[in-house]
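Next comes just one chain, in structure tokens: the form predicted on its own.
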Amino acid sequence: MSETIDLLLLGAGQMITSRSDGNGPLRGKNLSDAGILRDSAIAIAGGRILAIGKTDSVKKEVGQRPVSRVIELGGRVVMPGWVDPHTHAVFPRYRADEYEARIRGDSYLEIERRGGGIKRTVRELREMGEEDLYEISRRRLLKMIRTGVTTIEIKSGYGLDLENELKMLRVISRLAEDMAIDIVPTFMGAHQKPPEFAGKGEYVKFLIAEVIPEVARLGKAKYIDVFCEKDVFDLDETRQILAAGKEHGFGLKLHADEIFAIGGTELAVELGAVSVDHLTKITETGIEALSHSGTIGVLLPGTSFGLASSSFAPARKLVSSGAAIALATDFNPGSAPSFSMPLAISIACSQMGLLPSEAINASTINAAYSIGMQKEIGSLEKGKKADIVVYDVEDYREIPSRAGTDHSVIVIKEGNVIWEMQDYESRSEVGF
């Protein structure tokens, strides 16, 4: 019997494929090539893309095979599902009062020094039971899916002791099993230093001697991340922690150059980290190092927005230098409480100077590279997972330009429709 086509998408007005040449993430001028196909279609079988191209061509390739479901796209935009490669999506509750405090003039570090920020979330997470933490996080992910996210990375880092870091990692693992999206777990016990470790270097020793080995033994994380920042973890401490993580088989990531430039980007490149994230204060030396490396700079426009800051990572300089960049939400309870990738794209375009095509590629194929999943996701290509979002717009540039409106109407993960807006055609402006 002929192979059954599980899902056939016909008549896309614009199909954003975000294809790379397979030799690494898109850089420089190539970042603006979204690989747009017009009047196009996709045939899906076994959760993977079986055929993609012009509608007539895909129909011919499908031939007489049985088709389980056909979706007529009516000229709408189709693109890969968003890949969000930097989130802190498992947490107890939001810190909305700190948003107001920042507008009044309080800095991120001032709020931290009086017990707010990460330290506050640590206290709240330690008090919350594992079942409640799981359930509130699950509900957040359901909302994220509706925006078109099909893969996310989630970090620990609000436990800061063995018991609660493992609690977070167990929740992340359960979410990965239960949710209809891919979830990449990252251990970030080096997110902040907890108050019970007052001595210099004591917490770093604890992480290296006790926590990292146990996390590795349990197999609950793919990456290890460190907040390399003034008054958090300095360069030497960061190097020690990442060296221990590498020894135990973790891929390396860094939070760096967010508030002060202390050489975190250069260290990330030196150690061969898969990504270095934030980069709001990256120096020319850091840009130069990144541009000649395989490390991807993950930029977080929603963080500057959430911090009520006018300082954004120098995206145009990074692209012009040849550095590889990705975009993410940094979704967290305080500095970036928005999980919307479309909003992050809008901010990246209007405030950081990225073209819509650059921002979309940075949030799909390049984001997939930044979590080591580029062979499976991030672009619409034959053989890859059929992770797809349909947008109720005629031009992909409407996604960032019409900010504040969620235009997604169908979200597909591995060939399964995991969310669909009911009766969207009756309210659509497409086709007039």
Given for the second form:
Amino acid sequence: MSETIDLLLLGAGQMITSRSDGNGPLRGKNLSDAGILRDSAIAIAGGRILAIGKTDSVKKEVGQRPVSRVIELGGRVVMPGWVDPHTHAVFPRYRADEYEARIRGDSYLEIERRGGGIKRTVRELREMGEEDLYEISRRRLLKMIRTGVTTIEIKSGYGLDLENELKMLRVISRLAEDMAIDIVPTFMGAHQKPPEFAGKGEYVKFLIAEVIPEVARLGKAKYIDVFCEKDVFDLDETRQILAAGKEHGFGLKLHADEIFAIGGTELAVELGAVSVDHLTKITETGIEALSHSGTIGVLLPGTSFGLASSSFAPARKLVSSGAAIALATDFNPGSAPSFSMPLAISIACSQMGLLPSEAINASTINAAYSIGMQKEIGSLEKGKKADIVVYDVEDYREIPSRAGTDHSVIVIKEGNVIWEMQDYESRSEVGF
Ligand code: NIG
Ligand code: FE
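Could you drop in the structure for the form predicted together with N-(iminomethyl)-L-glutamic acid (NIG)? We only have the form predicted on its own so far.
Whole complex next, starting from this chain.
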């Protein structure tokens, strides 16, 4: 046993492990147990966690093995890298004018009706060449990494024809190959009906007959997602699209109960979807269905925030019902232009009533479950990928409470330091 230790992190003040021991997503009272270790350390070899626990016992386990790099944490907080299980991170440009319009009182659907919203991004994406789309998205992801996110899901859905949906999926797949973080691709051709398919039902037929089989053949997506909403895809259309997706081997996801509750949550549960996302308007029946299911409710506090809305998903009710919840940014150019998971948890705490420990577990281990990655990522446990963020704070509750500044100083993906703030120690209040 002389395996080299690639990285040894010593002296964490609080280590948030978010462990679930493979027992499924954390629910109910268990959601508030962040599995905190004090005075702790992690030894990493081959990109995985080799030892984790009290600093003394990790040092003992490491023994005489050679160590390539040691980082003294000086009492800082360490946690699993954030897992963002719902983003639309590939797009041409932001729509900040719509943010102002919403503050002035225009609704999301009104903005859509006058050619803004998703339709506008679709027009811009169709015009942008694949190389430019790749490059602008790559730059964006490099900035995201600094916030401590180490795994993200990305959806297509701004192409809405075969050519442009495939263009998006190729960009997502190249990003997955080139970037240091894990990227899970989702096909969301059912994000809107494109203008050229005016007839009711025509676009759904086209998706099922031509697009879904081609995306499946190319192996470019793990999940399929539908925007199940009044005036977008109704319940029957959603069912048809998801059934076709299931037949072609995709896992199922759903945007549901965002603006109107039309039965999306119940359908997601019935079809065994891995997640159902948004849930701002979820009904009592929806909560009941979700609480008895394996489907995870992915809540998107940054979307309500970005929409200048005071309506949030009923997180407390969901947790006490026993439903499993996760958090995500919904990062997109319009309704949720912030890619910050720390901001999302901050809003989840102050506006939805989640405890900091609940919000963190929902953004790590439960988020990993919601994209089928729980065996590899989402918690600090022996054998898992060493995906870790070091925060320049003494208490993990400072992460949501001191919102507005990013306190991450080191981001590690599979044992590699992928971002490190220069000279953070000389500006640190920790241990002073
Ligand atoms: O998840 N709800 C539908 N789609 C996105 C919005 C995307 C956009 O505005 O560009 C969402 O919020
Ligand atoms: Fe979304």
